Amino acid sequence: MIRVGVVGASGFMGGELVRLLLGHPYVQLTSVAGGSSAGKTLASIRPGFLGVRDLVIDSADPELLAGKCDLVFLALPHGESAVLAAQLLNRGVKVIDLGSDFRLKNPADVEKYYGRPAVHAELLDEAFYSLPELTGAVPEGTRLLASPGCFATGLNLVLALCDGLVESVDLFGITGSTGSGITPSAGVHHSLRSTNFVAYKALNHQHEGEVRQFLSGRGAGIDFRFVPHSAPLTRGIHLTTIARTPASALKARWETLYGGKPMMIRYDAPVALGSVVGTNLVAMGMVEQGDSTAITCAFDNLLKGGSGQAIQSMNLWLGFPETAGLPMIAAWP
């Protein structure tokens, strides 16, 4: 039984990590930690835990965490993981970072896409970027995993499917408000979002950097343009693209890439976001008309796009069943 901890437990991603890890058959959750929330009970912030587990939030002290944990998940705001990650690695603790601090390999790209310098840039090359369906087993000797961004997860999966069949695609994306994190802002304020729908960061989303890096590393030749949209949803990501190639070619490639992968489902129809929200699944649908195929892709941004995917990577890393501790059936409608 491996001892695991979660830093950032009071946030959306961290709270989902705690919820899933408490039911994981092969791990023992030995620490939930935070900053300003230290000393509070997790149930006082996330009432769903009330009466289930009386978890008190630890301070995010590396010495304390190293004494309690063999592996720590970092679910912190972008730019805040690197210092703690380095301190934990120096104490022999494995780290999975759900933030953006270790996704990009080139410090110049960190500046370009996130507008800040890379912290502990010496760890960028060491971090293994883990998207299980496309990266597979974690290399032996790995100490640090970088988990993909939510939109990057879907973009990578769709673009890898299309690569070699078309030269370029345009993608239309929709995301729910939890993708912006727990701190209130105009972008996620209920009054501004509940009856609204808007494009943002058009052709300039920060996840494009890690997607282009990942595709380049695979030797992919496909180019893309991406426009994300903010929708009046709490959870979920939905992507749509049109590829000028027959569905038969895409289905054959899907079988090569994703056939037998437990988190991947294919439909011969457009996919409904509700069919995957609350699960760690990715649903892809294909509809052909003439020489073109409409591809839709849906998944839960907090699970397959975040905490669930990080646990899936941990499972592969530590030799557990890939689906261990992960929800596979949606509660919809």
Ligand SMILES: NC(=O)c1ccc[n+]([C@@H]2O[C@H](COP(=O)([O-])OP(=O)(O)OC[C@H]3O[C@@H](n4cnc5c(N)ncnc54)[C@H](OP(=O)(O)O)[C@@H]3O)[C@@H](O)[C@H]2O)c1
The other form holds:
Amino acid sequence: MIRVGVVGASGFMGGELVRLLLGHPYVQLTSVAGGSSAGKTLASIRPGFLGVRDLVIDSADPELLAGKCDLVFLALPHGESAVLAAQLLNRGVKVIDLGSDFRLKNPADVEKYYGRPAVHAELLDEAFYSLPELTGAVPEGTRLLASPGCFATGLNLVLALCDGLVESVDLFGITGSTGSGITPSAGVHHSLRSTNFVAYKALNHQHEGEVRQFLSGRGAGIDFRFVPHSAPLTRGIHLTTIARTPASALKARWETLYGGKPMMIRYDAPVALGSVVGTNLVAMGMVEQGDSTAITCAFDNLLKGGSGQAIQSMNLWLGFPETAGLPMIAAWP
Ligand SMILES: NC(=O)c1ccc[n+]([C@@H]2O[C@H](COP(=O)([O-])OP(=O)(O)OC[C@H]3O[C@@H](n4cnc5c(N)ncnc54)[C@H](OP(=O)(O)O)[C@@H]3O)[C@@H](O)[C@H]2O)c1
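Structure of the form predicted in complex with the named molecule (previous: the form predicted alone):
Up next: the whole complex, starting with the chain shown before.
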């Protein structure tokens, strides 16, 4: 059994990691760790654990974690992962970072998209950016995985599909409030969000950096513009784009890229968030009219956009079945 730990267990992403890893057939969860929550029980923060699992949150001490874990998931705010990741790697522990600290290769891009200097810039090149459907097997000798951002996951999957068929697309994204993490703010205040719908970071979302880097690394020529919106939803991401190309061409491309991939489902209709929330699936729908195809894409930001995808990557990395421990059927309603 591989011994795994989760740092940031009190947060939305870390909590989902804990929930899934406790049910994973090939790993043993040996530490849940955090910052200000250290010493508390996870059940005091996440009611779902109450009376089921009495996990006490460890401090995020590298020595303690290295003694308990072979692999550690870091689910920490931007800029908080790099130092701990380096300390864990130095102690022989594998690391999967769900934050942005190792997604970009060029330190100048970290400054550009996150407005802060890269910490442990020497690790940027080493980190393997893992989007399982498009990056496949994790290379031998990898020590550090960078998991894509939630919007970036959908953008990469849709843009890779369209690449070579159209020169450029505009995409419109919608996200739920859990995308902003557990700390309350005006943007996620229920009273303010539940009756509102608003675009933000128009043409300037920070995930553009990793998407442009990823596409150019694949030799893709497609350009894109992206406007995200914040919706009165708790979880889920929905993307829409219109590609000036027949659906038949996109469907043929789909078969090459995603045919047989366990998380990818194609519909000949617009997709609903409700069909994927609570799962690690990506639903993509294609509807043709005239010379154009409307592509819609939906997935759960906390699962396929974060914790589930990181576990999917771990499964590939450690040689487990790709779907092990991952929910594949949505709760409804
Ligand atoms: N939410 C999403 O949809 C999503 C999707 C993909 C990727 N991500 C990325 O995943 C990461 C976590 O996101 P999230 O939404 O789970 O955030 P979150 O809900 O704010 O949780 C972050 C947790 O990190 C802990 N923490 C903060 N600083 C720490 C430190 N120095 N040492 C130890 N623990 C510390 C906090 O726990 P304490 O209370 O113990 O301090 C907090 O609960 C972020 O980088 C985010 O960008 C999020």
